[in-house]
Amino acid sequence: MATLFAALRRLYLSIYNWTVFIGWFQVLFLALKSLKESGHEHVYNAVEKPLLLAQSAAALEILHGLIGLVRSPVSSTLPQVGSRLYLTWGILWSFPEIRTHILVSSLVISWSITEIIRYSFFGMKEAFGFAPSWHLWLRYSSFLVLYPTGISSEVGLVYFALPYIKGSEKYSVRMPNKWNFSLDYFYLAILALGFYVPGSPHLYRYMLAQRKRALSKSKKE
């Protein structure tokens, strides 16, 4: 029974990874082609599908953790996982006015590659129990850049929806109301922008000990 459970989980686990893959591939593909015949401007609108797609998958990430399916702490996943989703959905889906801004290609080719890399690696892991040593650097390496890259365009995205947050007043509640509560969108996004002060430097010192123990371990084999 042990034998047939990680067999299946593998299984999965080798189609999920190398699905998303193949949906930031795609993600990537379209930026880069936006860029070059239609500027920045035109970026979100190529991509918009795929990328809500492959973004919201990784809210299976959680549930693997959760289940113990893979080792990752889910204390560290959930803030990664959670903050992209709440740009994708929250900022780039509900305020379009925020599309067109430059950061959304730095966000998108750095969130992608980043991707790209991550998805195929753990797709060779299950899919044939290793991964190239040049794919292991990579995996724990890149960060070194996109992760500020990604961080900042995050951030920037948020401050500059502030306004348009602000003005429309989507998803905030206002009191009376039968529930007898009240919501203010605009505050939350400022809090979220709270959250990245500490969380960030947090969740790139965890990168680096992973880093450290990665490269260490596969010189020692």
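These numbers come from a predicted model, not from an experiment. Only the largest set of C-alpha atoms that superpose within 1.5 Å between the two forms is called the rigid core. Positions refer to the first chain, counted from 1. First, how it differs from the form predicted together with the partner chain.
Superposition of the core reveals a Cα shift of less than 2 Å for residue 36 between the two forms.
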Second form
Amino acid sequence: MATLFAALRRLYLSIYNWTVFIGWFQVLFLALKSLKESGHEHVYNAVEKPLLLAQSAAALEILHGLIGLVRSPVSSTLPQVGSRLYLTWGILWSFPEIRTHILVSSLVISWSITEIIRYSFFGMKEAFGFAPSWHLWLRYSSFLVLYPTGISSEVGLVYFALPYIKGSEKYSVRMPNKWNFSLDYFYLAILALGFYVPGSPHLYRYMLAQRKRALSKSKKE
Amino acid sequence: MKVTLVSRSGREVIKGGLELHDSATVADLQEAIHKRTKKFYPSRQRLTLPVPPGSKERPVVLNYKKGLKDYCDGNQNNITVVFKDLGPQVSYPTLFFFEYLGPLILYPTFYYFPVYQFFGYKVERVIHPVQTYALYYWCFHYFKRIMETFFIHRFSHATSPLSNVFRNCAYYWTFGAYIAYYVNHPLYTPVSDLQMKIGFGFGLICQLANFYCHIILKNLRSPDGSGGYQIPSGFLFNIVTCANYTTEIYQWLGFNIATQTVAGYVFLVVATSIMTNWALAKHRRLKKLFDGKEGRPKYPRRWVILPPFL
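Which structure goes with the form predicted together with the partner chain, now that we have seen the form predicted on its own?
And the full complex, kicking off with our chain again.
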């Protein structure tokens, strides 16, 4: 029973990782292609479908952590996946005016390279039980550059979307109502920007610690 | 006797160690450390016995009432103690006082002062009766908690790290302001008169029950805070392990039934999950402590916090 479960788990995680890998690979390919052929204004429209699919599939990672399928703690997956979902659905998908911004290109490229390395790394480990050492090194080193570029693109896009958010009443709830509730999406966006201030250095330090642990472990073996 | 004081990394904290008389207690050692390093008053110090390297066992924490001799093997005349700085400490009454002071001041501010002008509402406020009752209910609740802190509660730990003051105040003050904003809002929509009476009535009964629970808990401990863990019994404790949390949760439910804000229900869910974690830990500890073996009483079958669910 236990071995059956372990085999099913491996099969499921292999399929999951490689499927999402294909999604991100498409994102990178389409982004670079449209950058070359038609300019950065068209990047979002080119990658929209695989981007929304691949990024939404990451929500399953929170579930994987919750039910104990993978070891990564929910407290670190939730803010990472949450902020990405906020960017893709809450900003890019919801406010088309921002889609032509140059930062969309740097965002999509940073995200997709990180995820291509990450999903193929875990896909290798689940499917074949190992990953080459250069792959391990890439998995725990690429963030050194790609996190700063990705996170500054995220912050920049929320910031430049602020006027469009304020201009529209989208997702905002106003008083009076029976449940005495109100929501201002504009202030929510400012709050989100506020979370990046302590959040990004925290995440970066967390990844640095992970890197130290993962790379020193591989040396010992 | 000679005491060698080392940090967890093995470095000597006080050069040359300390010389104490043979009948010295752990408290005497703490005083001696305090004398040498003014910064480390006793409640800041955590003293443990060294554990062999690689051992996964938890270190033994020295009890300040015991003699140092009790921790020496045989009749050796020297002992090595591991010292850890717990950081600045505050007493529990101080911590609780500042936690509750925020909501007690912030809530009336929203009721009495024209704060909504700053949020862009220029209209004249018409105050509904439920908003006035809610103000009294809220202030009574936090006044009760401050009074209980100073005159009822007995704490098992004397102090708490200073950083908890900032964390806990952020929690109580933010939620206090968040709820106060909606209940006192110029565009507030009240519930029916009957619903309001049911809510406040039920909440008030729960607050009184909560007060009685706190008196029962106080009587479980001796005045100096010692006595260890006891099986709580009497009143609601015969049914629920943490009846004090149960009544606290239900009194917030009463407030929310009467005032009906999403903000209040969000607070209720967060507070319930925090208290549930504490209650589960306490229930587990009591069940482990009172296992019914070797003459120890057996912990009776009880709900943990939220009958009839948990």
